[in-house]
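Quick heads-up: it's one chain on its own, the form predicted on its own, in structure tokens.
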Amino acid sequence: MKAIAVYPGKPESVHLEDIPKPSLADVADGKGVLVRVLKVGVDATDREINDALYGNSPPGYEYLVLGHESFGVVEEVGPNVRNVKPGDYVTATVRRPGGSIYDQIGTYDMTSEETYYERGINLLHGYLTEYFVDSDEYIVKVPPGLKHLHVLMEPMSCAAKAVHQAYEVQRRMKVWRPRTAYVLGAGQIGLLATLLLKLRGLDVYTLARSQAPTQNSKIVEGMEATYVSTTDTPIERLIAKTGKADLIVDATGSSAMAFSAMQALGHNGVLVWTSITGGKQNVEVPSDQINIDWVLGNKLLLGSVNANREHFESGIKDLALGEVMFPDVISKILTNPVNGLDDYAEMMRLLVEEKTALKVYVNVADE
């Protein structure tokens, strides 16, 4: 069967690979689930792997199948599977457990090991193929009423984890009632974080460089948040208007913005970094002033990567609520479909060249 793959470490090596179709026998204990892939989302991670910035093949393979944002339908299940059945729409988690205590209790997204396993990213094949098999532990059911949001389940899980973790660490405050949130970046994670924070009742300001109106700004406004173009309104002017933020989620992919956000956080606040910067840029920051402000202000910096099953499930619930609260808004994130695995060159072109491509996804098969 067909799969879109790369040769890790070799820049611009994306290609079509012929791989064997998996079977339920690939999973022990009768808990295998065979999924027919319908759609797969792609993002900057896939582009950066094709740029050879990171990523490794599974042991015994020269290639790595790309794709970590899956949506499909169950075709067959093992005799001991209880949570899904043939015909169910599903997504699948990305990270897989290693040997640490955190891996073993189900929080494998918090592994303490240096080596990590992520489908389509590191040491495990991804979902940009016609079928995949996995243990039912990693298969998450998607309600039929949300199938039109398909590949947003995985990015939503990352946003859900980031916001959840912020509230978890703020239990230190005993009583924490954030009012103002900044979301830096209006890509898919930034927009989904905007949704989550609006559902929690915060005043949300989503910052991006582009001047409105854009597709991104319309989505932010559709969620009843405030879109701020930093070209028109530098963050210092926004702070003068709103006061410093209680909660900031950085989803820019820019280390300069991630560090500058430290100066926009209020007392007792928390800053969450969600994006990874694959380059080698150096930035200068007013470290002495940040040090004073952060110590005297009891501020926290939190890194959040990937998600486990709990965050997938909570994210799906919030997508359902978001659909009720803001009808026909979330689906506008899905901007650029690619027709079929054969058109992998167009998939990569959109990721590299098309600056207005908010969410690129591959239509692998019809239902």
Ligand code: BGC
Given for the second form:
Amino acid sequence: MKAIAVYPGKPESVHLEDIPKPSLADVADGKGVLVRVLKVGVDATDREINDALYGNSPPGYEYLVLGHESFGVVEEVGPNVRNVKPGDYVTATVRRPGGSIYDQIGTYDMTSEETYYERGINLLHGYLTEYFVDSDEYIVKVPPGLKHLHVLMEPMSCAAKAVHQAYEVQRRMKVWRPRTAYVLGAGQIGLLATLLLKLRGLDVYTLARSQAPTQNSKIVEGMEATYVSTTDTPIERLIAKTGKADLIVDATGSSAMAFSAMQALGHNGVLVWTSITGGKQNVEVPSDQINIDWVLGNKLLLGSVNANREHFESGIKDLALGEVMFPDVISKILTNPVNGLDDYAEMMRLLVEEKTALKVYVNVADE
Ligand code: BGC
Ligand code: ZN
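Could you give the coordinates for the form predicted in complex with ligand BGC, as opposed to the form predicted on its own above?
In what comes next, the whole complex appears, and the chain from above leads the way.
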């Protein structure tokens, strides 16, 4: 069957690979789920793997099948599978456990080992193909009423983890009543974080460079959050109006922005970094000023990567709630479909060149 793959370490090596169809027998204990792939989303991670910034093929392979944002339909299940049945819409988690205690209790997103195993990213083949098989432990059901949001399940899980972790660490405060949130970046993670924070009742300001109106600014406003173009309104002016933020999520993809966000956080607040910055940029920051401000303000910096099954499940619930609260807004994120695995070159072109391509995804098969 067809698969979109790269040769890790070799820049711009995206190509079509012919791989064997998997079978239920590939998974032990009768726990296998065979999924027919319908759609797969791609993001900056896929672009950076194709740029050879990171990514490794599985042992014994020269290529790595790309794709970590999956959506498909169950075709066949092993005798010991309970949580899904043929015909169900599903997505799949990305990371697979290593050996640490965190891996062993289902929180593989918190592994304490340097090596991590991620389908479509590191050491495991991904979902940009016609079928995949995995243990039911990693297969998450998508309600039929959300099938129009298909490839957003995985990005939503990452946003859900970031917000959930922020609330978890803030238990240190005994009482924490955050009012103002800044979300930096209006890409997929920024927009989904905006949604999650609106659903928690915060005043959310989503900051991006572009001047409104853009498709992104309209999505922010559709979620009843405030879009702030930093071209029109520098962040200092926003702070003068709202006060410093209680919670900031950085999803800009820029380490310079991630550091400068440190100056926008209020006392007792939490700043969450979510961007994977594959480059080698160095920036200068007012370190004395930040240091004293962070110590005197008891501020907290939190990194968040990936997501486990619980975040997929809670993210899916919040997508359902979001659809009820803000009908037909979330689907506007799904901007750029590509027709079929054969069109891998167009998929990469959109990721690299098309600045307005908010979400690129491949229509792998019809239902
Ligand atoms: C994926 C995450 C993954 C991270 C680091 C992101 O693009 O969505 O699942 O953990 O990259 O590889
Ligand atoms: Zn991703």
